[in-house]
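Only one chain is given next, in structure tokens, and it is the form predicted alone.
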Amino acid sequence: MAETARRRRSGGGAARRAARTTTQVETAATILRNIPDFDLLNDEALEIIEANAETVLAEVGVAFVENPAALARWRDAGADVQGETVRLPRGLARKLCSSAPKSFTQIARNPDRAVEIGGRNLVLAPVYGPPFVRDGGGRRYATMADFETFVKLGHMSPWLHHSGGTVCEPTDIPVNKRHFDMLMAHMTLTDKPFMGSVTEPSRARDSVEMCEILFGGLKDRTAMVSLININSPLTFDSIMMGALETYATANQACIISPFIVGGAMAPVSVAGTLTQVLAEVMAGVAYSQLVRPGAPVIFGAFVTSIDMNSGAPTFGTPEAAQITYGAGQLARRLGLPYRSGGAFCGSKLPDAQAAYESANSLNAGLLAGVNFMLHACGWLEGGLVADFEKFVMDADQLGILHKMAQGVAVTDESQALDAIREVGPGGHYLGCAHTQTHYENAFWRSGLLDYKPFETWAEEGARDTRALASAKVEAMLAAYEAPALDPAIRDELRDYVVRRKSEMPDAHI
């Protein structure tokens, strides 16, 4: 520890000098909803779903596979454990869930970019998990260079609050070592908060240890949110649960998220799917509280339906929106932050289908009361592809969520009676005092879309939205500068990564 402290002190002056010369990137504050949530279900329907979820937990049970320690914890908590199936007496899961915080703060290395997750807040994070990327050259496997490009774009995007996690899967690095490089990118190329690795429990431990270096010790602070997917239906595998155990023990936040494709991993009905989602989330959250009471968790709901002809997942559908709304109500009744929504689409290109489906999904997420929106930009082809152009298209549209969430002000100034009197019948408002005072901030402005006259648009090359987005990507990357980081911390992180990588052979599965 003395050596670490000495190295950091020696790098402090360099860090301060770097901070003074680094271009500051503006990021909008976390969205605070001043609009009501859309409550789709009445109290009777919610009570029926909650009772049915308790029935599922008590009679059907959940499987905790290849995890004797988890089975022991459940047995000690009063559950009926038979083989790897855990049946929870009615009320046990909900009672355990009550110790999870209603909201929590995720720190960032730039303190101004820490986020509060829960309450009326909405935090926006980019796409997560695609093995492929798409750019001007077409669709291909993602590389680490692609990953770093997405982190830079996320850092430069004013409406994104969060750097995310596996923004794409860098397939040019061995499976067991790529998490080091991804974490280094999040820790050095941006100063927004980020996510940890969950693909193996040891990688979760690496994530915690790297955060200890980055933040000079965590001291029970939450520095990461990590995605713990449930193997729906009703199965908790040892890999994900091992990561959850690591993070919960260290007071790091986990999104407990069923992975639902309606008709395949859950019933085809909305009420049936909501019953399964609630049962799975309650079991996962309850288990996190067995590991560490008070560990921060998020009620997750990734939900899509299925095309019954092709078997492909579909997005932006009314059923998915209904489940998103209903799950939000259930999360609020459980007293937990809520994760859902995103710029979901099934399209192969950033085209009209992608735009329609993404807009439907984003708006549903806003109105459903989502607190942490993963996949808010860059998602394409059912999550198989992260697209650079769609990343900036979606990120631009996230500004609309910020504006919508503000609600409608009815102040003396916004009532504009003086303007109406000034203009009178038959006039126009372009030159009136009220317009001149407020015109710069009166309306949300896209930083991407084209509103020029036809003649100007034609003279500039008649560019469609994809072409505009491609130019925007180039401009953002040209303007990018890495945020300042103490060189001693950077060196210590690099030394840690080199040492840990040297301790294991490459693995490609």
Contents of the next structure:
Number of protein chains: 2
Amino acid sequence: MAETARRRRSGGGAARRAARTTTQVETAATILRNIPDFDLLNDEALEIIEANAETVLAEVGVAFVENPAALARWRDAGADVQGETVRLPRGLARKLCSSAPKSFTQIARNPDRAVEIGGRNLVLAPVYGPPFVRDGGGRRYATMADFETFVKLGHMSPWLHHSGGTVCEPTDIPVNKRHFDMLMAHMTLTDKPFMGSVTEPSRARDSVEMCEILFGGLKDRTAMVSLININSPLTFDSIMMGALETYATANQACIISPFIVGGAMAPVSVAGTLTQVLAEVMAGVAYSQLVRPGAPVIFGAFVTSIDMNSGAPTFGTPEAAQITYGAGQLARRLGLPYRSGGAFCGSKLPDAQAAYESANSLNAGLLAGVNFMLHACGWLEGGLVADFEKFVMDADQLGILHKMAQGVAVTDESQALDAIREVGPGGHYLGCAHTQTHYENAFWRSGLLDYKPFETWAEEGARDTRALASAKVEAMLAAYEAPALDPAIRDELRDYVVRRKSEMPDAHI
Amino acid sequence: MAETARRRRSGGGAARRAARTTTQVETAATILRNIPDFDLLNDEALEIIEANAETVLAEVGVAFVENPAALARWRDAGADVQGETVRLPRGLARKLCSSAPKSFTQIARNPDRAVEIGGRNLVLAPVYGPPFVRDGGGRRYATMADFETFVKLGHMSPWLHHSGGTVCEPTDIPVNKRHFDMLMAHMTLTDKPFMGSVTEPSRARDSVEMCEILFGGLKDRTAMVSLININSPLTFDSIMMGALETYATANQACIISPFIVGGAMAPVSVAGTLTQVLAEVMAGVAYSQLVRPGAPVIFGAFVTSIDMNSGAPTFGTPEAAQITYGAGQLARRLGLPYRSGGAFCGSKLPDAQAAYESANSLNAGLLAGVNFMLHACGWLEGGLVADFEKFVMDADQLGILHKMAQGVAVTDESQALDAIREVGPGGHYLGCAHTQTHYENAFWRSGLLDYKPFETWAEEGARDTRALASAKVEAMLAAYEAPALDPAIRDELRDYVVRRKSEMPDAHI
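Please supply the coordinates for the form predicted together with a further copy of the same chain, as a counterpart to the form predicted alone shown previously.
Whole complex next, starting from this chain.
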């Protein structure tokens, strides 16, 4: 059979290979799921968790630290505020959450790359936050040059809808200034949507002002999705809340996301962790709606578990998948877009461990009904490292999510009864009319992985996935072209950044 | 937090580490799924596929090649037989299938290791069929010594329920004699259940006779599950059918399994492939029931797709997952145990590609409701290679399937409300009572993967997953002990093999 297949393709093989190796600068449309969600928990379990989350909010409460304005808002809304602890009467948080939109549009400077977040959509964004990068040469502190390289790779990745935020920490730029350079990279090196800064309320304001320039005024349009982590358990610090307040006021979207290593920041059980996640997200989303009713927000769940032997966070585990599925169900019942999943792994190298763990996480994320998947590519070593090779390895796998989400077509044509009749017992389908018509697009095909005959593969150096990925990184960067941007806008952005940087001292790195 | 965790465990850490590194010879109980299946296709789509499969059986038919007895059986059952083509009136195949059991027990010489196949059970078995093996030294033809090594590794793998069959082809033994040696290995080196030979009807008879010795007579108990591949499309050859007839007559179980590379042996579409799979399995199962009503059988689906560029089969693809899900739904509607899934990959090395592809396949297999998962560990390079390192890598991942299948407990204890109350906002759970009680078993923990601090990992040689797996292979083999077997039975088996081998000439290898 393989021989037959090889003979067959000799006709148009070269043309097809050329077509496949043409630089891909197109990005696939947002994933619209045409498949069911995997509902791991039954209704009874979900109702218990929801009731428990209300109990936590009413009895234990949440802390809004160093934030008198937030405490005042809560008091006005009917919460019981004692010191910095806010206790919410049963039902209050859920009621406040109901003004948040079920779905919203994030604009991009290329209108075709605007994304709808919520409903049946899945938007894929790259890794966020690592202080280190890794390439073939090993692990080192990330620089702004690395950051720009990741933005370029993201721009060139056809299955990635979103340029993300802090794809790595540019540690060669002072902490108080690096958000300018990161935003400039996202605004000029790609035309995909991106995220804003959250490390200081003032930096959130800078992010909004730069978007005003880029988009010629925002007029309440949502141009950024930003990551607001909850300081689990049950604590909302003033820096993150300050950024949230800035963004919500400007109708910019926030992911309200517990950051949980189960066993440390949440109970050691899945049901207990889900209870806490729900309580925290409801409190955070409710607060966003106190700041501005109708502000776009996302139900976030970043949850992993702790290795009780080493204290390290672990990824791709069954407990993480269970929480990803369960939190998705809770988010849908709450009527909010859902952020979870990602190419998570604990491995120090882009090896088999990294791939097992990442694939486990990506598969769970797809079937859990995730709407916004941060860390969908490039994540390594528990998020300490952004890895160039793994970025393209994961980004290639994201094509599988796209294809899976389409579901199975059962049309007259795809039923292929005529093909089965034509071929009959003992024949083969390689040359039949149905195959001829559909072979080009019938099957998803990796743009990275090895499908070559053993001998060819051996002659070419018996390369493993890392070596293939390393070559692909080089090829993508060689083919990269920056998308056109109005020079006047670029100049205005530059002037803004130069002026703002000049107003502030260099902070310690 | 990590620091705290490290400090905390210093007390009992050594004891716990010792407990974890004790040789595991226990095998986990069969997986009993306490989670829903993922039903990818809706009822309407399934009904269309079922109707089309009936159309295929009625209009196109199936070929039973060089098997006059089979044609006679079909004629007697009411089929339209023309030459070797058998056309089944609509409904006949499904009606005949109804006498097959929904679930059956496969005995093992260790009664605790008997497995129930069907219902909500998932039984995991290793790779089957590769002519090559690979270890750190590269790829080479498999030998009987390799075969025995794999059986030992399988015996030592706690998440593997089944010893499998042709874990690799012992190419140093003549083709007509190697089944004796393979069966001896499964019967003496492990006490887990195993598979019989299918490469000749006489070898199936030998397999039954050896089981009669091992089990002191079978008395209609099912001691083997054997793999009967359909020669897709729609063709049943006399060798495989001869083995099926032998096994069914002796009440031994058969997996009736289309062997399909989509685009070559089936239409290039998922719906068309599912139609053909269902038609083929129904014809094969129906035939088994003509041989012996009530004979145990399994609905098999080995389906991959072709890479239209190289002609190679591909694995871990979205289309393979879609077929795995869909075929599971069809099997349940037919009321038969389901075999599919496995740690499939196309990669030549146990690298990231192998792991992505394998994890995609394993996850789909779990959620598709597979009852018998062949190739659950060790598969490499499209099934051409059984890989020692990947065997233990995959076998470790199987622990995730066990844990996932348990579902989420929502008991008073797992809800952990008291823990959330105890810790409160801003605390941590590492020392709380609930964590102390449950940390040991709360989270699945890999017995292979790296969770160490970066510095420790670097000091120990910065090993990747292959290197860790290679060390684990050595450790498992060093700790291996053969399970006790009555010497009289062992002698009787040996005498049988010596006698039978002496009766036959050496065949060409």
